[in-house]
Amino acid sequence: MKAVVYKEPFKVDVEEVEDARIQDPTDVVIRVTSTAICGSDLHMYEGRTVAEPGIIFGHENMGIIEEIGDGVASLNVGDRINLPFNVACGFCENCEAGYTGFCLTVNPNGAGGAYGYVGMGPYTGGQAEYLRVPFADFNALRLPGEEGDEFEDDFACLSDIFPTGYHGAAMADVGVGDTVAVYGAGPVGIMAAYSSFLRGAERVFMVDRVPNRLELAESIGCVPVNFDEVDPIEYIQEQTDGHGSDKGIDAVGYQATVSGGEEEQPAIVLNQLVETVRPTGRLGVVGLYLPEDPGAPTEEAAAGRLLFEIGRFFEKGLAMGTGQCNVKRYNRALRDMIVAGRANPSFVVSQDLPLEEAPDAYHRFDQREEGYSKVVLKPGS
């Protein structure tokens, strides 16, 4: 089968690889119909992780079941399913508590597994024609309709960006009437803003420096804040009569930069949020922070240690939720909102492309080119 294979920093190729196959009785194999390129993939693509050449990318996957293991009880050949990026067992202590992003079974390297991601277990990614799905009864989310229908790109957002954005809003406890500051207008940040509105937020400030991304945020009702042009803390304070926002969401993570985009300061967004959010407010952090970053600007940052304004955080009585999304906590409800017409996350999808165009799409997405806010690959198209 064909798959997107990491070769070296800033280079992926589409190659013939070993076919996906049933390995355990609880597996299924799907024919992949949609698989998205994620901002998290760019960390590996840019060489900012310890990913080795040969890894098959792709953790935002959906498709049609082609083969079923003998131990699968609730799924059938032909079922259309979406897969959380989290690979989870469903029976460990964390899974039973709803923390499927931190499954204790699936990853010998630590808590939590994922498709096609460094350090997240032995699971091949889905930017390929076919994909093995472990613990399929638990992990699969059944989808209505047929392949390629009007919901295809909406459903593709259910693997990661929509629930992760919603997770950011949930960890920040965004509620009716809140003012929210979202830092980072990538796909997850856009979904965090969108989810904040779904949860009843009155105003959402979107902080970024890429004009086309700020325009997309503005199109859903956000107040755009270009940090190349204004100090975001001062601007949001002024717009809220000096109070600051009620809630804040970090959708940037460890590759945050100062104005101009030239210099990385990994903790700058966290510290800006400490000053942006009013006393006793709450932060939701879904931007990725790694324990190791080979490309970090300092030795401390390379070891995952950042200079965080804990004094101000404590002084203001702020609270913060962090960590990757437990997708299964949200994906069923979000699917039902899509079907009911109450949510249409596919507005963020700017490109539907054949798998063969993945190398060019990675380059353009990495450059933040206009028209590449979110790329969905269509194997077989």
Given for the second form:
Number of protein chains: 4
Amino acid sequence: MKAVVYKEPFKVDVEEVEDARIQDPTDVVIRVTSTAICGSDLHMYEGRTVAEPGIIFGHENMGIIEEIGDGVASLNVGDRINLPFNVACGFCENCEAGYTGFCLTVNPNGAGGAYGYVGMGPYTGGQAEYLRVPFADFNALRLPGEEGDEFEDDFACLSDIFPTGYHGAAMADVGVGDTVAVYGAGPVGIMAAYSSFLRGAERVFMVDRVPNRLELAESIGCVPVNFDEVDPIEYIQEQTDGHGSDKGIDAVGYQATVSGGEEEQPAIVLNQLVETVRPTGRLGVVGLYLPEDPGAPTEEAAAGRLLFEIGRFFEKGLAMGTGQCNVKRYNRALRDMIVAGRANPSFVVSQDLPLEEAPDAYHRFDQREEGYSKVVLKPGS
Amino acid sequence: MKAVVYKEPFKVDVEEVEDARIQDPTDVVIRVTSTAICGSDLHMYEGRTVAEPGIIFGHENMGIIEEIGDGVASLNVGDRINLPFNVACGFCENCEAGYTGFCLTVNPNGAGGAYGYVGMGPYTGGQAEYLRVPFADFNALRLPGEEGDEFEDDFACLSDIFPTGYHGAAMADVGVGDTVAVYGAGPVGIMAAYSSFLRGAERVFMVDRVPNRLELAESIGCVPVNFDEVDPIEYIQEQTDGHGSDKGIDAVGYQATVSGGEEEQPAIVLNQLVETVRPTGRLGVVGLYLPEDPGAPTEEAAAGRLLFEIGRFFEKGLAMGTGQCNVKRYNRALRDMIVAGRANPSFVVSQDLPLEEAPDAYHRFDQREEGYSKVVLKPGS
Amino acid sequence: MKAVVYKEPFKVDVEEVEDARIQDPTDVVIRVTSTAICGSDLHMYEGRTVAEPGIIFGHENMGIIEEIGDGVASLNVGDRINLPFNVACGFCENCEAGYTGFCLTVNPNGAGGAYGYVGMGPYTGGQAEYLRVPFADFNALRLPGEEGDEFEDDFACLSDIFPTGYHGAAMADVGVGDTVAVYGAGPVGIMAAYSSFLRGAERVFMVDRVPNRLELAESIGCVPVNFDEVDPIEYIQEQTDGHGSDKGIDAVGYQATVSGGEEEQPAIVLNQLVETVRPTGRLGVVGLYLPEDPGAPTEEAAAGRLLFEIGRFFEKGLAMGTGQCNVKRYNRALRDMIVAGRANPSFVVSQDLPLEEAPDAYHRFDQREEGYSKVVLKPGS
Amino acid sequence: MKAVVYKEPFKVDVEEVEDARIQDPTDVVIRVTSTAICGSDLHMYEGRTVAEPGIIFGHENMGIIEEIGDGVASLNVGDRINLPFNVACGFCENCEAGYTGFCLTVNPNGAGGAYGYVGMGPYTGGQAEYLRVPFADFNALRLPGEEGDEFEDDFACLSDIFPTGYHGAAMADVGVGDTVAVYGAGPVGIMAAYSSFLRGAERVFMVDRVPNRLELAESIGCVPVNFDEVDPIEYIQEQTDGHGSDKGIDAVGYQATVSGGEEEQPAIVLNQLVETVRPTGRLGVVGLYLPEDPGAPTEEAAAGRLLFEIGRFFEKGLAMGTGQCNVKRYNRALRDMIVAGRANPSFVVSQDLPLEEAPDAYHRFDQREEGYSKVVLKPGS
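Next up, the form predicted in complex with a further copy of the same chain, please; the one we just looked at was the form predicted alone.
Below is the whole assembly, all chains and molecules, this chain first.
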């Protein structure tokens, strides 16, 4: 089968690889119909991780079941399913408690598995014609409708960005009547804002510096805040009668930059959020922070240690939740919102492309080329 | 009346001061029967804050109502009451939401008021014969029994250390079957461990280096971990099958020291907790972190910015709650536990002393003299 | 001053009564600008309670502060405020826990007080020119803007129907992705459906038999279910793939009728909800059930004992919350939603009338005359 | 293999039956070491259900894995495991949400499956030498130690009575400082009281009429209330300053009797609880209520409809949760409490007996013979 294979920093190819196949009785194999490129794929693409050449990318996958193991109880050939980016067993202590992003079974390297990602276990990615799905009864989310219908790209968002954005809002405990500050208007930040509205937020401030990202945020009802133009802390304080926003979401992570966008300052967004939210506020952090970052500006940052405003954080009695999303906690509800027509996250998708165009798409996406904000690959097309 | 007055760093006196009196119709004045010295009083005593000479100390107060404003609805002269260290109005947005430690009304300097503390509003302390209590209907916790009865010192713990310890356990979401790591076996840490057991913890590890503190922890069922002797991270990992503890509580704060106890390293406990708890764990931080610390070892630390293991924190999907306790959230329940004989926190009280001995007691407590771990002053005696 | 006074069953007059005045230092007096007639006022109006002649009606009140007690800390003459229908002290055990509908201080007859309602304490109603507000710092909700502005009727909904509808959704734990069945399309039921959407419901089924009420429900996005035409249980089961709705809200109460609308059958809605929701579902009951109902069809019903499908309820593992709304739990957030333009509950108001027209309005409302679904009186006009 | 087989009302035999065996790749078979007789087995034994002769009883099972399907990932031959009484798939909507007692996959008759119980799916019971365990990775709870060690009977309580009692306390939201009224001092009621203490209850009132059951309750710290001697409502009101208990647990269900113990009155306990708890209280109902009861005293009761004090329930703003326990929600934590020595539920076990004595044990247990309150069968012995 064909798949997107990592060759070296800044280079992927579409190559013939070994076919995906049933390995355990609880597996299924799907024919992939949609598989998106994620911002976190760029960490590997840019060589800022320890990923080795040969890895098949792709953790935002959906498709049609082609083959089924004889221990699978609830699925049939031909079923249309979406897969969370997390691979999870469903029966370990963490899975049972709903922490499927921290499954203790699937990854010998630590808590939590994923498809096609360095350090996340032995599961190849779905930027390919076929994909093996382990513990399929547990991991598959059933989808109504037909391959390629009007919801295809909405459903494609269920693997990662929609639930991940929602996770930010959930960890920040966004509820009816809340004001929310979201830092970072990439796909996850947009989904965090969108989810905040679904949960009843009164106002959402979106902080970024790229005009077309801010315009997209404004189009869903956010108050845009361009940090090249205003101090976001002051601006949001003013707009909230000097109190600060009730809640805050970090959708940027360690590759944060200061005004102008040139200089990386890994803790700047986190510390801005400490000042942006009001005393007793809560932060949901879905922007990535890593314990090892070879490309970091300082030695401490390279080890994942950042100068954090813990004094102010404590004085204000803040709380924060962090970490990758446990997709299964949210994906049924979000699917139902899509089917009912109350959510259509595919407005963030910038284009659908054949698998063959992946190398070009990676390049343009990595260059932050305008109009390449969220690419969905269509292996069958 | 007599009161404990701050004179200069390392010096308090007992002096005659102006009598406490009704200032607003919603005030009461109590005759103080018990008022404890708190570890956080030492921050002022040592000159590590901007406290000016003349301030009357004391935020852990209880006593008998002597006088009553004519807007007070539920209290009578002669009632025995305990006061939370927080002064709160009861009707602002934060008080309504249960965040009485972050009252928006009582302190012109920011969210949250307290008796006898620098920067916490205009309320004088209770290490005195009498104390004015604002918004008395809201702030007073009624106590059964008689002045000086068997529960006097248990009830004295309700102003701060018992609910503050409990707050740590609550923010860490300690529940039935949890393993908990508490760092810091001072009075608050002991109360955090004690509260963890009340909430159903399976095992509590107590990390400290002072033998008699560890012995006290052991006497209530904790597993003592002396960090001069073992690496607490490794030890607790081993004792929990390599997983780490489910929850963690920081009862040390920014004056943390490394093994040996000499060198301050303000973030060490926080970062040890990041490694101590398991992925998906939660931290409750009640040890103090300040946005300004003139005595800090580095310039960054002096501004409350510490090198925090955010990379590991995120990778493990951790969450943390911080900040001073909202005493009213817990003090009714904890009082009822005392009255029912299911909690007797006064085991942490090291001695009862007359008000006149306050200067000597402060000196010894500040020297960490053995046997001066928690002093309760008795102004009437 | 003029006020709406209950004379005898089916008769109220507008009469001169003693002026509202400050009685306690913590009181304020407002000049009433809006005061709505509530469906529960009809219970008294129809003589189905033990209300004595002479009582002044009105528990949905807002206005401008005219006078202020000297124990009031946060309010000023001229402030525009809305009052929850509950009168609450702010400092008893229940108020502290957020159960302001069950205040232990204000009503000698039991838990919970209200303005102008039999058995709810000594507080006269606000269908009058002026109103005394006890514990004013706690009970007043500050409003922006000016008397009679575009939000006047939206804010008028904050005293009761909007938060009460919201309470139904909150007790049923309605969240993102849920399907909800609301029984009863009166003002509270409409607000329960509206609130369910604010909380992220995927679909809301509204069950009633009056076409214009169902049309109003449909206009806010509900699926209308006319129980004169279809069996609501079967219909909703079909629409939810045979599972039943996730959540259910009873906005009818004990005066429920069977199809056709003639025969009262007090438990019918509650029991229909048991069948309508799916196993593990939750019910929020805001429709009134009373321990004494002189007009009930059976002796048991007259004592508030109804034949309840507890066997099915248990078998399905259902849960339910009941009782009058604790308005303060929700009114800040809902006010903020109004001000931000994300909620405009006044669409349920059928007309604004001068105080003098109250007798006629009561009569028409009691007759369920079309177009008299929610009347707001304007004493000043 | 030998098994306990239901023959006709009031008669079971130990007979040779077909061996338990692997049927699906995700099954295991265990050799049963302990299997308890449950009060709910008596419903079938007494002929008060539609159970047909031939059914093998036993839903409280534990043992050693003998055989393993090839789709099982985490278990090995020789592992010691306990099984929840619920059979659950682990991947349906309800299982994912933690409602394993309402699994949508395992039982064609409705939500929720169990071993050896009428209407709960095709799974034979464990009062036998061997037992087939479906979806074994998900259903098995790993146990430390060795077959027959000191914890054997403690662990045996993990299948049903300990988590079921805990479920009552959890649904009633029992927490630190609460007063709790438990009705029914059978094994589940005792476990509900025991669990209430684990969760921090201040006082637990145990209401029953059988002296030795009340003595057992008193031995774990409960206040015994004999309803043949006092009115439990009045007594508990008096003991709680006229307020009523904070929380209530129904561990009796529909076979409740009035004082004297002769006359069944199915709703009496539920209605007593409505009066026993204070306004804003919560009820956890684990005593069984059935939608069909051929032996009920009235036609309505036979259809599961009981006269319920909904008027008072609503007036007091009560809430209740009901239904069979989702064992997996609690069994890991409770196992850990046992291993840590903080819980030893086996004090409720009245005797261990060989499988062969099951017929006699059923007879004595059904007669409520003193000393036959909780029998654990030991098939291997």
